[in-house]
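Next comes just one chain, in structure tokens: the form predicted alone.
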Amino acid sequence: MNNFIFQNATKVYFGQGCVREYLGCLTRSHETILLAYGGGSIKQNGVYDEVMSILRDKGKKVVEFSGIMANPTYRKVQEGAALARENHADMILAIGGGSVMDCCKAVSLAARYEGDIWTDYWERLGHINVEPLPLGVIVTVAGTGSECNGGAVITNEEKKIKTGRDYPKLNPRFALMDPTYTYSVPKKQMISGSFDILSHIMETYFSEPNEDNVSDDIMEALMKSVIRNLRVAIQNPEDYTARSNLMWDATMAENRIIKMGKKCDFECHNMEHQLGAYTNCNHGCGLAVLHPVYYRHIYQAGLPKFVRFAENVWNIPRDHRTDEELALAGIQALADFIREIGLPTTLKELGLTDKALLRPIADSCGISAGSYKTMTHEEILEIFEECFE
């Protein structure tokens, strides 16, 4: 394995009833809470009432920061930071999925930093020399794994750039994870979020080293878990075992453990982020469209790993197949699974109907240094064109 340094500062409280049991003591030393959430679904499923009851019983002043969108914008980050400063919030409590958590990580920095965080921390990698506003999260959607890292993906609408950075200082102080909170998530959102989990794992798995290593072994088990438990959750959205497994799969995919010793290839995420910047498409759906086509472009450069993927994740027997045939069978199994779970397979299905947009989107994509095959913007354009319809 390659050399690495590992750290994760987030403390996880996992299981049914964890919010009722722990939230009061976790907010004990804070007086004014910036309560952040998305479109208001937490007011319909009872989560909002439960959290507000706990905070009020503890005498907290609550300032609400709502309306965080699926692809959080830098403008929304600035709005949250201004609200935190104006009300002298001493803690942020984010309730939701990855978008809410990502937005609030950026808010936690912007509330304490006097400069422009986009210029200093998202356009380029910076060094955080201020203490961000303390952040705690209550997870209601399994997908991004944002609860246990410092990563935040933000869209700058003016520049049409969607990008993420992972700063350990932005890790939430705590994450409350009650799988029953995910029951009310619409089925399409549950499925697309689960594919995002699978994507995070695959993008780490399909990178060097290829030699035997602990990270690859863990990832094969995680990929099989996502596939198995998503199938169960589609049939029964309130299967606690399946939903709890998916929730922890998401965390394991992005809490940095499986990335140790790996180069990591995030090219599909780079491409999807720019699709999202131009079209505001659903993240998991965009990844589902891209992954099989992208892998058909790179599998020959990482042939041993793609053979292993076919055999160990999809249980495809060799049956006299060549390595290349077996690798392609594994990619086809992934494509078949995407159709099985009802995710889109073309950019047109995502709502992108103007083919002329493909060139500027392709040219704006970042190039992943960890890919088995170094992409060019011309080849990214080819992938987009193959995905179009």
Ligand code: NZQ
Contents of the next structure:
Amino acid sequence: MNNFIFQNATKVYFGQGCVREYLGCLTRSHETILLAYGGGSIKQNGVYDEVMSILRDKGKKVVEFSGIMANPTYRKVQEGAALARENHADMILAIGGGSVMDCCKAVSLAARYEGDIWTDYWERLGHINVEPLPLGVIVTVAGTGSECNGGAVITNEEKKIKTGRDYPKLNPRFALMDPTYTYSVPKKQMISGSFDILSHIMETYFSEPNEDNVSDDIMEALMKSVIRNLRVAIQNPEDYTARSNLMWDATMAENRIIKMGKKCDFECHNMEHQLGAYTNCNHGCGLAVLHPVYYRHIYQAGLPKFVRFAENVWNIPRDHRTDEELALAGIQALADFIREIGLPTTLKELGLTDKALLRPIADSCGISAGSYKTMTHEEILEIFEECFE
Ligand code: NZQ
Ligand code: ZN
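How about the form predicted in complex with the ligand, since we already have the form predicted alone?
Next comes the full complex, and the chain you just saw is listed first.
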């Protein structure tokens, strides 16, 4: 194992009824709450009414910050920061998925920062020292795991950059996670969010070290849990066991635990983020298109891990296969799973039809230092071309 320091500052309240039971107490010492949400799903599924009734009962002043879009923009962050400042909000309560949580993390920094937080923090790896506005989250869709880390992925539309930064002080103070809140998530989003979970685990698993380490063992169990429970949830979206497992899988994938002692790759995320910056595509869907093709490019450099993946995650017997054949069979099993759950397999299906865009997108992708095989922009372009149709 490599050396590491571990801390996670978010307190999680998990399970059916947790919002009604704990939200009042958790907002006790705050007066003005910036209540943040997305395009309105919480008004249709009853979550908004439930939260508002609790906050009203406790006499809170509530300022609404709504319309946070999927792939939140820096402009939206600035809007939220201005609202928080004007109304002297002393807490942000984010209700939604990764987009709402990330936007609110950025708002909580921007509201307390005098300069331009994009240029001073997201764009270049400078140091800032800001005490963010306290943030609490109510998770409504499983996927990003943003509820238990300091990461926030923001899109700058003008500059065509979508990028994430992890500021440890941005861990939400609390995360309320009621799996029944995820029942109303549209099936396509449930599936793409679940693939995002799988992707976070794979991006960590397929990186050094290769020798025996507890993180890889936990990840194999988590990957199997996502695959098994997603299959159940597709059949019955209101299966509480499946939805609660998926919700906790998402948190476990991104609460830093499995990253301990690992280099971590996240090259597929670098590529998907730039696809998102140019096309506003769905995050989990973009990852689904990229993963198998990317892995066929890198598996030889990480052969023992790809063999483990085939045997331990997909239960593929060795029979008379060579290591190479077994590794490729594991990648094929992943590709077959992507087809089975109905995610896109080409960039065209994802909505990217202009091939001329591939070059600028490839050239703008970040290069991961943790990949088994360090990419070049040329090779990223090759991957995009192979994914095109
Ligand atoms: O906006 P509303 O109306 O709420 O609808 C949302 C949205 O359309 C809907 N939804 C959420 N909960 C629902 C629901 N619909 C019905 N019932 C519910 N209970 O789902 C749609 C997608 O929501 P979004 O928050 O965009 O999805 P997700 O959680 O996948 O977040 C994606 C964003 O997070 C970033 C992605 O790049 C993308 O910008 N990521 C953040 C990470 C992090 N902070 O750690 C890591 C990830 O790798 C990722 O990059
Ligand atoms: Zn992701």
